[in-house]
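Read the single chain below, which is given as structure tokens and is the form predicted alone.
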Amino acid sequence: MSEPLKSRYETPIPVGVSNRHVHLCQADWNFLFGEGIQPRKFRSVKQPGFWACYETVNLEGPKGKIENVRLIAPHRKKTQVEIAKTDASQLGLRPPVRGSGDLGGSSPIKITGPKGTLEVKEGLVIASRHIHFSPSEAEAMGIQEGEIVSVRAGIGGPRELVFTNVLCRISTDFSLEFHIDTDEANAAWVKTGDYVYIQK
């Protein structure tokens, strides 16, 4: 058991800073963009099978609007909007901090696309900080699905800090990456492509 634990703390984990974005279900996509229209790939993201789209939407809350929020494809079973706390303040909303897909009781949000405006009753969250692992990466590092770890970021920098309550998620669809939002990245002065380490 000692070798996986050693590997866990010494393995550099790449950072993926997650800007505000939207995952749409097929029905909501059809409503906002039209049936028969397909999302166009803008660029790949590190997680296999996912990509950022050229298409964007506007988000609206009681106090304000955020325009040109990028969509992530492919479609999901349920629409999910992920923003940072700073974004939530701009919109005048108080979404919960949740793991991806845990949308029950989450905040409502108004989404506008080229074909109309959709009022989603629940689906707005601030994403829990988390690490993606493939099964082989998790095994090598002695990580279990759902395990909570702490991560040291910005090592040697002026804002070095430790993120606690980091959720570990394992799937054959995943590749090793530490996901935080823009507020968290700014706090630690880290960017996409930097490396972090699990804290002992």
Second form
2 protein chains.
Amino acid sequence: MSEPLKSRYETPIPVGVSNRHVHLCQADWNFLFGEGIQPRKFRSVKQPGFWACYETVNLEGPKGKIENVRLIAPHRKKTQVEIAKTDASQLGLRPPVRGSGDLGGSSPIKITGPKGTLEVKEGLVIASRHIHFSPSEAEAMGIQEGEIVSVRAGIGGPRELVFTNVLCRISTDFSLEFHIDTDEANAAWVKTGDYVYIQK
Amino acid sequence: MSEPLKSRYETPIPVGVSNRHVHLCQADWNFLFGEGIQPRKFRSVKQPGFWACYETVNLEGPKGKIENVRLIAPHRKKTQVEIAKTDASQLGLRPPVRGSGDLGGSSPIKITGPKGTLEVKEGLVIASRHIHFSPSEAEAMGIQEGEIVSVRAGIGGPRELVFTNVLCRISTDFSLEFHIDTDEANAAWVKTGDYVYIQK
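What would the structure be for the form predicted together with another copy of the chain, given that what you showed me was the form predicted alone?
Following is the full complex, with the preceding chain placed first.
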């Protein structure tokens, strides 16, 4: 007899905290780092096929600068800069909360690399929290693409809370992980690798 | 006939977001700013009798500095520095989450003012979220001192969430306000003056 599947409510979901980071398109990479240059792998990130680069850029807004913001490779079709609201306040910018790739009407941002400074017209966002599932993980937990769930985080800690309206995304490129930014992680007192649970 | 009281669940509670700030004891003030000098009022804060000062200090930890951190007056019996977890990461320090005044075993912190630098042995904390009530507000809402409630924040926004385990504190010195820090405010996408509700 096969072992019964764990329900969605009993499956521990690892947290992945996204620090501020930058995805460049090939043209913007060429402008900032030089044509023919390749990004160098610094370390893997949990989502298959993606990795953090040795290369970093500086971000600048009307109120301040943030230096040494890490690039994530491989390059994307459009440049996308993901920061926390705390970072946005420091820069003096008001980017919207958005899902990845949803950049229409997002904020402008100035990016500086070793070869120059780029004024991106739109591409600055604050990431919308979500859970990644592989198809088999989603099936085992009875999760549908686009489903909205609530997630209990920081259980037993000093700042336990429930994130409501969390989007579930399923792809063969994904592996089970609850993606939040540093503000959300700090508010719940959780870190990468901690476990959270879908709430009934 | 008197108007029926609103229940605790229907009463809008204004949010007060605490940015990083410092309460000094008189001796530490004297050391950093000089004996006989008085702090100057910059603006009132919502809790009766307290005000933000023109005077600021710099904080320093093993990994970095944060400049121009505002003082809150009047002075306290013990120096207490309240920062967000994001600030703590920048400083390279790991203060605990604590209620106000509960400083035993809290983190050391280096504070610089115009007259010198002070190495405080303990006093650095991350504030534990809580609701302040005046006695009449608590009575109208049926709240007991020390009661624990859940608070729904950011309703209708992009980051609605439920803060569980929120402590209720009642005092004649208090006025109705839900106190959170900048990480928590950014995680829920709320700001000072927004309203939250106690959840059933």
